[in-house]
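The data below hold one chain only, encoded as structure tokens and taken in the form predicted on its own.
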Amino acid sequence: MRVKTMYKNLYLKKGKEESLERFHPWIFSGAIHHIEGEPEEGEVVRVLTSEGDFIAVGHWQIGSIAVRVLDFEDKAVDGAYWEDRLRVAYDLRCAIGVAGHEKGNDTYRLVHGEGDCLPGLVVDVYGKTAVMQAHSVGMHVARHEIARALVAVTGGTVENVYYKSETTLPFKAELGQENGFIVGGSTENVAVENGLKFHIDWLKGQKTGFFVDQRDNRSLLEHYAHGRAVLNMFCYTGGFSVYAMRGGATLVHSVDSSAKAIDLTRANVELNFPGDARHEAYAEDAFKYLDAMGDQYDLIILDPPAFAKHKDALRQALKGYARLNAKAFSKIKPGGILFTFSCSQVVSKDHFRTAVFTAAAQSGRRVRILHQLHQPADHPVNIYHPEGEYLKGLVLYVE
């Protein structure tokens, strides 16, 4: 065991180590009672009960959640803790083939924050680049030391790491961070996901560039769409039109109020299946293509941006899924079947739920669920930290 002993020690209150000693990696500022020292933000600090026992070690940051618990021994968080973890990480995407010498996909989650007991920190592997983005000022003060470990852990599969946190850092923090190549400085954008090709915008796009959360629920699209009239809303980069594509549909229709996001729609599309006729792309609002548009559609999707990115939009958000699955179901043909998703942390599984009951409720139409969704496995949940769990879905059968 590696031990540092210089860290700064930060004491909680009485009774305040409960939720750590059931490993929960979260420390609000109300639960501390003082700290030796002024640490800097993003600090490793080492935190002690009112009784003066080690409990933690994790980064120190100014906000509601003070600390994020990196580790429950009293360890040295270097450049080999780095690799320790990351290999973990790395070696439970190979254990669930999405990593490794897959053959046909090279797309995957290598890091998800809580999940993988590396709260602040998200890493997205497209073929020989890693995207990096830190939520926390700790997992930016350490994103050299992140990124040389990235590199080794994989074998060198990943070749460049690209650093992507202006919008993901707290602004107050006043770091000055810029994105940018961290290792190498590749060009090449093309990534494998099930043998399907996608250009990945990890530049200017959302996220790290492509949502590779949605990659099983797209599969699982790929096998109803035989045969189907397809509307794929809020379609961001076509994703779910490829993968219907590819499963036989008759045509498919991508909607998203961004241009940008037609254009890289399109450009996937093709790169896939050159010169398709099935395939249309429409620069327009969710609600009002939805108010305009015939019966024609037999499968639709609902993937939209999260609607609450807090518990005070939570209400507003319910009323917004509502509206928007009632839209759907008053206009999908009998026989139809919807893929409809939220992912918003704040809306719980059983939240979603009652807001497309009450959608389909208001439609009079006659629903079943066949399938209830969720993250695939490179996103996993920390047992130990319930509010990993985002995602969420149902596919319905609409009479």
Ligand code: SAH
Given for the second form:
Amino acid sequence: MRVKTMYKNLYLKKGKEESLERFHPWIFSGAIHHIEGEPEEGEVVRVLTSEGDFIAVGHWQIGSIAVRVLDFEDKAVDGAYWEDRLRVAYDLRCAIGVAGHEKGNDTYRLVHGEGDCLPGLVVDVYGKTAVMQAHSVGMHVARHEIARALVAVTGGTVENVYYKSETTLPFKAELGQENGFIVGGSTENVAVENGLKFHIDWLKGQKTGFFVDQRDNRSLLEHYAHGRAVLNMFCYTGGFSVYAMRGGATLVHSVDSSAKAIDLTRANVELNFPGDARHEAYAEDAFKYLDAMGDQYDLIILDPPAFAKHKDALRQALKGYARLNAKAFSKIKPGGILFTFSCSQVVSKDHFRTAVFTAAAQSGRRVRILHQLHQPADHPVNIYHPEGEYLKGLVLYVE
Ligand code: SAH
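Could you drop in the structure for the form predicted together with S-adenosyl-L-homocysteine (SAH)? We only have the form predicted on its own so far.
Every chain and every other molecule in the complex is listed next, the one we just looked at coming first.
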């Protein structure tokens, strides 16, 4: 039943409702016939077929993706709406065992955009602080309502909301957005993941400050670390390094081209294993380091930044993955284990596997796939939006 709302009506061109009937949450600008009135960017609009039948409500924005669908029911998008949606997201995290009153873990992704039917919104929780990123103008406009709902649904565990959208919002929108707290203002920034402590630099760090998406893969790495000499390439905050140390690695070398990342890694190792001489960190380029190193490692992690951000960059990216992995295959000790990842959304699981296959074949080594990895359950993929799948990895045994 229609709730009376003041939202402007947007009419689609004939036949353009097809993908929406399959619950895909995006409407491209080319699909629009006309809009009644002139909505401001970030306004909620009602989407109707060419026949005038209601189909969805969503956030309007100027750009190729013109509407991000919030709901396929004719609803008001108000404070109660955000609470409902965020409660579903929070319950899901409690169900998978990362949120609530879980012992030893207060680090998780609470909202993963389309994966939580909240396109344009990302929220990561670090202890008592949630870091929120808007990727759409609509989510920016609703940020205060969303922040209030966040505090309400997390049962008192989240007390602060830091808003970090300076670099994620479309620059054309001229929103003059600055990063900062919109609820609370704690400087406490140590969060716990599976019993390990991490300094989270949400102020200056990449994304929301930490790569929550590797949690399960870091746990698997811990399982393999005992007695091994580990190289954590592209270490950023040192997540894999700290798990490797707890797993009983004989030595752990962390490498990242960013000196700041190396400082963060050292601080996180020190926080968990003070004065432990097994760890060393180097600020160096990955390719240079791999060329210069010897064959001392029997567990190597390669978790590079996205090599392809757009479809056009795909071919080059695949070459990059092949070149990088070939270096690891040529140096890893016999009986070694390679954890290799791609977080490029445009690189499919098959693409990535082919690139790694090419690298393995070049080395001539016998290579077996032990595990095929992906993003964790708190980064869910909406079945109607397969584009939400981005992280893939392989664990390989190299003879
Ligand atoms: N593995 C990390 C996330 C890696 S993010 C984790 O679990 O949290 C990618 C990292 O690669 C960034 O920290 C970036 O500084 C680093 N990087 C980018 N280009 C690099 C290069 N050419 N050599 C070494 N590190 C690089």
